[in-house]
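We begin with a single chain expressed as structure tokens, specifically the form predicted alone.
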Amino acid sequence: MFQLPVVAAAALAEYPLNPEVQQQVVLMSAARAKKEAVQKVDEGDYTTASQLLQTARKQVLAAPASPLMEQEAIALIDLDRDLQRRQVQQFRKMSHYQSHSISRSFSQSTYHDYQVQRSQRYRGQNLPDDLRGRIEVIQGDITKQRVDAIVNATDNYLSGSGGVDAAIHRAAGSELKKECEQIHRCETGEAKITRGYNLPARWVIHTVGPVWQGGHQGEDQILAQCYRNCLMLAEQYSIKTIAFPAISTGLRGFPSDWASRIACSQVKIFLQRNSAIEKVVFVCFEQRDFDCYLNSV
């Protein structure tokens, strides 16, 4: 028979708090929050709706920091949008979206902050002749990485609000969120390219990766011009080395394995056409991004 010892309520409240179980805690709060702002909007109530997405908000961002954490405030922040926008039928399948993916990143996650440094790394040394030295897999902080650029993924309006978009509006302090504004929008599959302000790198190029649907709504041409136009731009601004995040592989849902597949076809395909990049260095946060990255390397 399993027994506990007696704690009285002073000693307690000593006791600190575990950061997994408060994050779960506070998703599970913000699921709800959606299944009634759901409701709230079957009855035509988008005030209240839109109400219960923000008090949703402010709890995700009271919580222990994390990835996943960010990753759920910049997700009510676009449920939110959705919603003052009356695009009713993509907020009901973006809610219903999001609830299974936090259920399912929070499963494969740890309680760790972004800018945990890793050691591990590959520099390529199986890879052809021509690409040598040039494909670098590292687990690791992109906010750290001294390379000329590095890649932002990030959501339309550049808001600096989740996951490693979040990460890299930190590291580089308000002058990087001041020049996003007045970027206004980048669409998905586009590139946009603001300076680096604190960041080691000297310029950020900020990407939307897509949102995964199956894989049957393009998501992998998609994914695909993602870093073609990430690679093009750094061409077009002399950057010689470039860090890329894993694209699309947190909240949006993209199979690791799939998207590192992607990733490094398009970057092996753009190092054999052209010379003008020195190094490309994929730098995963996940260790199931860095396994991937290394089988697809």
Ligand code: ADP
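This one's a predicted model, so the numbers in the text were calculated from it and none came from an experiment. Only the largest set of C-alpha atoms that superpose within 1.5 Å between the two forms is called the rigid core. Numbering follows the first chain given and starts at 1. What changes on going to the form predicted in complex with this ligand:
- Superposition of the core reveals a Cα shift of 2 Å or more for residue 85 between the two forms.
- After superposition on the rigid core, the Cα of residue 40 moves by 2 Å or more between the two forms.
- When two forms of a protein are overlaid on their rigid core, residues whose CA moves 2 Å or more are considered shifted, and residue 228 is not one of them between the two forms.
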Given for the second form:
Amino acid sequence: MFQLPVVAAAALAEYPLNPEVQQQVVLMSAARAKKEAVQKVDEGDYTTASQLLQTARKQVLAAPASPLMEQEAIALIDLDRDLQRRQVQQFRKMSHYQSHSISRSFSQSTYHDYQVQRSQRYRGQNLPDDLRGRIEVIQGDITKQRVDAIVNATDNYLSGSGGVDAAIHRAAGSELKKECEQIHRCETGEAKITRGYNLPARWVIHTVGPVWQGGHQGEDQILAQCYRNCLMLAEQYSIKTIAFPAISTGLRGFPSDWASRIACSQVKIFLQRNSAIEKVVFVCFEQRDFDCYLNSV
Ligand code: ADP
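Please give the other form, namely the form predicted in complex with this ligand, since only the form predicted alone has been shown so far.
First the chain shown before, then all remaining chains and molecules of the complex.
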């Protein structure tokens, strides 16, 4: 006969939740926080409203990553910004609209779909002989990659905040923050290396991508420099396998199709001249970037 063990309530709380369930719980709690924030705004209590949104954002960022969760975190930041600016009409309208669109997109795009998408992988099978199998494009989370080094798209202060930078710091743990504080600064286009701590990757190579300003401020040369400097550092540290995110295509606003062409051409040139690095994996978080890399590689 099938028997279930009896588990005390405290022990139950420690049971690992399925990631999809964790996301659902966090999204429901974010929706509740938004509703309560609207009530607080109606009562004129902007401080509590803002605190509710900030707590919800932290919970979303701590949940298993997926494009939908990232979208929700950004939505919460936008709402808080409207609140700070006292754009109350806009805040009400957006929070109402978001509760509908998020619940709709969760039913359409669940963590399970995300896992299925994650298995999308291009293994460089039809590249020229000297590059065949040495460049991969996947859709997924860079923090999960089993490679010697992952690249982090950070800022000049290696602050660990926002986008892929925050995801890497969350997964690596607080020791990474301490080592970054010792480095102190990384110029735009440069690269610095630290250990990976709790990450599956042994090393993290941090680089600062250019902010897109319309394309006439040397942004493409700086982005190319990021890739070259990361690869040179990897070679110095005898790193054989390295994963890159789509540097600068998030908060820095670089168009994905243009960024992916620069990334692919720099990596190809480097690998053709250096056989020490065996494999480069482009890890695209979003479908849009994945499609661009497939077109560019
Ligand atoms: P930047 O400031 O260089 O634009 P962002 O972190 O905002 O850096 O975005 C860079 C890219 O990293 C974006 O394409 C974003 O979708 C992607 N990204 C965010 N989180 C992850 C992750 N966990 N794994 C891989 N890529 C990620």
